[in-house]
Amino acid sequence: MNIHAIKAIYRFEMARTGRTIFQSIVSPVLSTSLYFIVFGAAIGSRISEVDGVSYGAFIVPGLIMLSLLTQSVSNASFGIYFPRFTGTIYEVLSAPVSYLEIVIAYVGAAATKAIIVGLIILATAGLFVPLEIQHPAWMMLFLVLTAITFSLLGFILGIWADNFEKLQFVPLLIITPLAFLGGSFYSISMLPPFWQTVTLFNPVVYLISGFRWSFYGQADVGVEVSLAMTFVFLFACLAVIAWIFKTGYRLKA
C-alpha cells in the first residue's frame, strides 16, 4: 500500500481546513449551540425529561449525529468534487495510487474533520448541561463508524453531481430532514404507534439511538440493531464505491 500518497492526499484536505476555519469548524459548532439553545430553552420549558433525562441532556446525542451525518457528507463531497470540476483528478487516477487509496484517503480526512467537528459539540454542550457518558468506548464507536460511512456516502454524492446545487441537494433536503424525523429532538416513543412504525424505516434512527444509548443507556432501538444497521449501510456503500471505480462512472472522460 502507497502509505505516501495517502499521507499526501489526507494532509492536502486537512490542510484545506486550516484555511477555512471558520466554514469548516467554527460554522457548524456555532449554528449546533443555537439549536441547543433555542431548543433546549423553547422545549425544554414544557418538558422537563425524556425517559428520566432531562431534556436538554437528552438533545446532545441528537445534535452531534446532527452535525455529524453533515459536516461528513459535505467535506467528503467536496473533497472528491472539486478535483473532478478542476480536472486534477485525472492526475491522482493516473498517479501510482490505487483506488482503495485514493478512498482511504480522501474519506479518512473528510471523516476525521467530522469526528473533530462532533467532539467540540461534545465539549461545548458540557457547558450548558451536565453531560453523562456511560459508555464511551462505544460512544466513540458509533461516532466513528457514523463519520465514515456518511464520508463515503459524501464521496459517492461528490462523484455522482455535476454541479454544485446537486452537491447540497443530498446535504440539505435529505440529510437533515431524516436527522430531524430520526429523533433528534424527541423520543420515537412518544409518537403514536403508526408513526412509531413508520419511523422504523429512517435509517438514521438507529444512528441516532446507538449513539444516545452510549450516553445514557436508554435506546429507541436495540444497540445490537443499531450497530447491525450502521454496518449494513457502510457496505452498501463501499459497495457502490466499487462499481464506480470498476466502471468508472463520471471519473472517464
The other form holds:
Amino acid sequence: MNIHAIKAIYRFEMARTGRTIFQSIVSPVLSTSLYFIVFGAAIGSRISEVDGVSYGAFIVPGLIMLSLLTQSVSNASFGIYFPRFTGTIYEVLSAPVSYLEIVIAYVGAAATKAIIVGLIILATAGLFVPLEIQHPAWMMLFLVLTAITFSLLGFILGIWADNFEKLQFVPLLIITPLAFLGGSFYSISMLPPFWQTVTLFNPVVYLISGFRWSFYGQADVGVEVSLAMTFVFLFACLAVIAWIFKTGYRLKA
Amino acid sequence: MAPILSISGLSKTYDTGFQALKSVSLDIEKGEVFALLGPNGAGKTTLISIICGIVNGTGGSVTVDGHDIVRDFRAARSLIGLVPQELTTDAFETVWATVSFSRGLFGKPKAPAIVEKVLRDLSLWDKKDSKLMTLSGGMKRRVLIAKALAHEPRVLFLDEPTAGVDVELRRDMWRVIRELRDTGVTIILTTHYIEEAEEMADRVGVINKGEIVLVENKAELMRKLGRKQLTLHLADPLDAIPGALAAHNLELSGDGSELVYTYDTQGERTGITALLQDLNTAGIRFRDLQTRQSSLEEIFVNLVRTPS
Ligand SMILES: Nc1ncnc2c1ncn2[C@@H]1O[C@H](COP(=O)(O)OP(=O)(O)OP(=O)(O)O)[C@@H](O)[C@H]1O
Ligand SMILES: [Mg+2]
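Next block, the form predicted together with the partner chain, ref. the form predicted on its own:
Okay, now the whole complex, with that chain kicking things off.
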C-alpha cells in the first residue's frame, strides 16, 4: 500500500474543500432550515404524525440522506473530473499508486466531507425538532455506507462526464428525483399500492428506510433488507470502477 | 551494463485508428542525457506517456531498471520523474504544497529539507508560498520540474522543458540538468531546439512518423552525417564558374568573390586536393579559406525530409 500517496491525495482533496468551507457548510444548513420551515412547520402542522412520530422529526433522516447523496455525488465527481479537465491527472496516473489506492483517497475524501455535512444537518435539525436516535451505531453505519456508495457513484460520474453540463445535470436529473421519490418526506405506505411497488426499484428507498429505522425504530422495509441493498449498490459501483480502471476508460488513451 | 530503460517493439494505435508509434525499440544507458528529436506529431509525447503510465501501449514492452512498466508498475514508476509538455498546474495551490504533494504521491515520506533544496535549485524558494496561478509561464515550468524532482527520481523525462522559456531561464535549466546528470540521474528530453540537444545530449535519437529513424552518439552523428563547407575568398571576383572546375560541386556567391565547396566528411575522399589542384591549374588565386560544419539542426532537417 502506498500510504503516503493516499494521504497526499486525501489531504489535497480536503484542503480543496477547506478553501470553500463557507459554501460547503452554509448552503446545506440554509437549505435544510428552509425545508424545515416549509415542510416541517407549514405542511407538518396539517399532517401532525407519521407512524407515531411528529412530521417534523419524521423528515429529519430523509433530509440528511438527501444532502448526503447530493454532497457525496458532487464532491466525488468534481474531485476526479477537475484534474481530468485541467490535465493535472497526469501526475496521479504516472505515480506508483494502484487503482484501489486512488479510489480510497478520492472517495474517502468525498465521503468524509459528505458525512461532516450530514452531521451538521443533524445538529441543525436538533434546533427545530426534538431528536431521538434509537440506534446510533446503525445510524453511523448507514451514514458511512451511503456516503461511500454515492461517492463511488460520483467518482464514476466524474470519469464518465466529458463536460461540466453532464457533471451538474446527472445529480440534478437522477439523484434529486430518486431522493425525493425515495420517501424523504413521506412514508412509502402512504402511497397507492401500485406506486409502492414501483418505489421498491428506487435504491434510495432502502437507504432512507434503514436510516429512519436507526432513528425511530420503524421502517418501510426491513433493516436487514436495507443493509443488504446498500451493499448491493456499493459492490455494483465497485464493479463499474474496477472495469473503468481495467480498461482505462476515459482516463488513459 | 544493463540499460536503465529498455523499450522493445513498442507500438501505439489510438482509438481514432491513428498509429502513433510503430514498433519502437530503444535502450537508454544509466546516467546519460538522451535527446529525442522529431517534428510535431512524430510521437515523442506518446512514447513518454506510455513509459510513464499515462497512455496504454498497444504492443511491445518497456522495462525501467529491469521492472516491467505494467506488471511491476510500482517499482518502475517510483524511479521515474516526468515533466509534461503541457503546463498543467492546480491554480489554487501554493508552490510548496504542490511540490510536497508530488513527493507524497510517489510514496516518499515528508522531507522538508529535500523540497527546500529542489525549490532553491530551481530559484523558486522565494515563491514557495505563492499560489500557482500568480506565477508566470516560465515559473510554472520550473514548478513542474520541481514536482518531478521532489521524489528523487533516477530517470527524468523532460518533454520540451524549455518551450516558451526565455534564454536566461533556458541556460538555468541546462545548468540544473547538468547538475542532475552529475548525480547520476538519467535524463531523456525532447526538444525542438536543436541547440539544446547539441548543448546537452550525450546521444541523440530522431523519431519521425512513429519510427525511430536514427540513434547516435551526438559527436559521432555530427561527424558522420555532418556536411562541411569550404569557402574560398577569391583574390579576383569571377563572373561564372570556369568550365575547368565544372566537375566539382561548387557554388559562386552573388558578388562573385567567394566559391563555396560542399563535401561529405563521410565520403571516401573529400575531393579537396583535386579541387585545389584544378584551381591552381586554372590560375584562380584566393586570399583566404575557411571550413564550416553543419549544425545538428541542418542534419535533422535533412533526415526528416528524406526519411531513410
Ligand atoms: N489521444 C489521442 N488520440 C488520437 N490521436 C492522438 C492522441 N494523442 C496524440 N495523437 C496523435 O499521435 C501523433 C503523435 O502525437 P505526439 O503528441 O506523441 O507527438 P509529439 O512528437 O509529441 O509532437 P509535438 O512535438 O507536437 O509535441 C499525432 O499525430 C497526434 O495527433
Ligand atoms: Mg509532444
